[in-house]
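The data below hold one chain only, encoded as structure tokens and taken in the form predicted on its own.
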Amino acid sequence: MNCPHAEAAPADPGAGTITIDPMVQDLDGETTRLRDAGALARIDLLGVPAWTVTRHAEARQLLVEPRLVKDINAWELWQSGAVTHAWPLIGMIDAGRSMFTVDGPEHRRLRTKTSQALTPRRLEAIRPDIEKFTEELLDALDAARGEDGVVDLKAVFAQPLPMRVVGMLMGVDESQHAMLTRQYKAFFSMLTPQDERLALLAELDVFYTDLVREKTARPTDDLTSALIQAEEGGEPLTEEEVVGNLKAMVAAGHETTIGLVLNAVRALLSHPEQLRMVLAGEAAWDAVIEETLRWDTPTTHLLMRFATEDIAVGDGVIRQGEGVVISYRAIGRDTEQHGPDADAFDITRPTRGRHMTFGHGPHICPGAALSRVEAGIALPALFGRFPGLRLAVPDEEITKLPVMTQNDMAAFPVLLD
């Protein structure tokens, strides 16, 4: 197999393997192919073979399966040297010590600390700040339209909003937000050379280590200080663990919300009758959010878990040492879970809330509630200010960024009225 991104390349994964397109040129087609391949599909990730689960029931099973672990040392391709740090996706798997990379008691310990810091009370307390940020960015959106009336909804509104929120939560100065946005965009992009990606990771480590040391010396009322000071649930977090949690939470916290907001706007603009229903109060914004999370997930493929022994899934078997990806977009369109019209966007769908877009079991996303709060404020405010909002280009001209894990648009040009 031609495998330019891995050394000592593994054997050809065989016929029937679906290659995940790093350029994301046909996400709907790829989603259909994955779903049609069965509950367990063989995939190729930049030359590296893996399994992916594409159905709701089987994903629910595997997400709580103790024989699937996050420890990269359980991956045969890593142990053998077939995959190294030259592989562009390695930074999403070998990402330092955090609640996203450990299992069992250690995961519970790290997650407990985060849960203590990201409480419903804290989320409710920052609601006025989110509303303020939203109004300021709507003003900026109005001011940013060009002579032709076109403005990029992503660049001016959907991207800066979650970065402002997560930055405020973490105690990151607003002057650093643009830098973090650029760093994470380059990290996720498949167009970034791997040596540059590894350098970015090192720079982020330095940034977050400096932040943690500053907050250790002079704690303030923010999530970083709360993580450092959290006392319940076992030993306090080490500096490395706080840095790992922050690095991953900022990435997940703002990327997920960007996708949720933009995908919801796109879905409503392409389904005007459903937009009319929600603007008339005949359907709730919560219904829009949950159906968007199911139908056009912010996360496409979540990397990666590893089998510590053979695991039967449907008619297939994940062998010990093999890697497993969770394909949330295919799972969200599972016809066995959501009916034969699962490919349709329908805010009245009875199963719209029965998705697993934020995960399931012990590794469920701790920022799920925050993302819902942000979207629940941003969407009605956006359409309340600009009820005539519409796309400035045909929908089919909206392109995806070359990112293999997030469902992210390059730009979202709109006319406000």
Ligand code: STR
The other form holds:
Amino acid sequence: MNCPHAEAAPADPGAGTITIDPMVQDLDGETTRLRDAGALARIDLLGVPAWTVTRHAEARQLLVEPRLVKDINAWELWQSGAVTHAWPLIGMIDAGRSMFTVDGPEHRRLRTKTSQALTPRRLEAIRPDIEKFTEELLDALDAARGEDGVVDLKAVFAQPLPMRVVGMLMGVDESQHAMLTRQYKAFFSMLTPQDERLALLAELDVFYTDLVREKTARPTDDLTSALIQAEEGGEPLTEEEVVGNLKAMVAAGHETTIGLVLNAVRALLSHPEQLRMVLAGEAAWDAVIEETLRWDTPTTHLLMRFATEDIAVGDGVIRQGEGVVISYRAIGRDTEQHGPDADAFDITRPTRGRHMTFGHGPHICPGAALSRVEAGIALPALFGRFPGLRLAVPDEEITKLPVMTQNDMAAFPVLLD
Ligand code: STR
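Counterpart to the form predicted on its own, namely the form predicted together with the named molecule:
The complete assembly is shown below, putting the previous chain first.
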């Protein structure tokens, strides 16, 4: 195969292949097509072929499969030079050495400290801080109302809250939050030219390396300092490893929780009877959070894992050297797992908690409990302060950003009362 992401028109991906739309014009349609294509589907990612897993049971199998690894060097298209840094999605895979990119015993070494810092018990200590950030941002929301009463719930509330939380955890100064938000927005957007994306990633590397050096010289009470001081299995993490973990934590902690909060608000506003139930105390906020995680996952596609041997899945085979994506949004809509009405948002659904949105196996999201705490504070506080909250535009006018891996709204204009 020659350069698959060349400027020229992409080669015909072939029959049975689903082309993932970089402009995300019809996410629900794409999710349905993926689910209906079978447990293992062929996809095209900007000219690069891959497999994706679209069903719960098969994903569960593959996520504990030791012959499926994160190391990009196991990818035949990378080894052959068919995929290079010119491919716009390369930053999702070639993200530096961290718990996100390493498997096996080394992975455990890279991850232990972080997962220990994010247990439900440890998180109780920062609950008051999250509550305080939430109240401050609700005040900001009130104040940001335009002449017409409209305010963007994303820009003013859902986006800054997780950044403040992960910033506090990792020791990133508030003066840097706006810069990071801007950089990640450009990183994820497919409208950003690839040379700009590579340049901003290099800038972020400098920023995070400086931060790690600063925390090495003057440790403070944050997870970055703890990672620097950690000795897992007698071996301290290298600077590159601390930087990698810090990057992964900030990117993941910031980006995904925005989606969780906004998708929950959107689902409730378009299902008023269920909103009424929660506000009347007839259903729990936890039920809203779990059903949102299942029905409208913040991560649409997780890139990527590579087969070190041929692996049989369902009635297909992933060949050695091929790449595998996990399509979490389709997995949440699996009718085998959630019943024939899997496409319906229903907070009373018995299987709402039996989703796999945080993954499974060794790489299962270490921030899962944190995101539940954040959403569990933000949602009741938002509707408590503004019980008449409603969309300022028809729901169909809410558009997705051109982001291939994340489920990201462009904006969420609301009226507060
Ligand atoms: C973004 C770019 C970067 O510098 C580091 C990472 C590693 C962690 C990744 C992150 C990425 C993209 C979003 C991810 C996150 C882990 C969880 C999050 C994939 C590649 C999810 O969307 C689940």
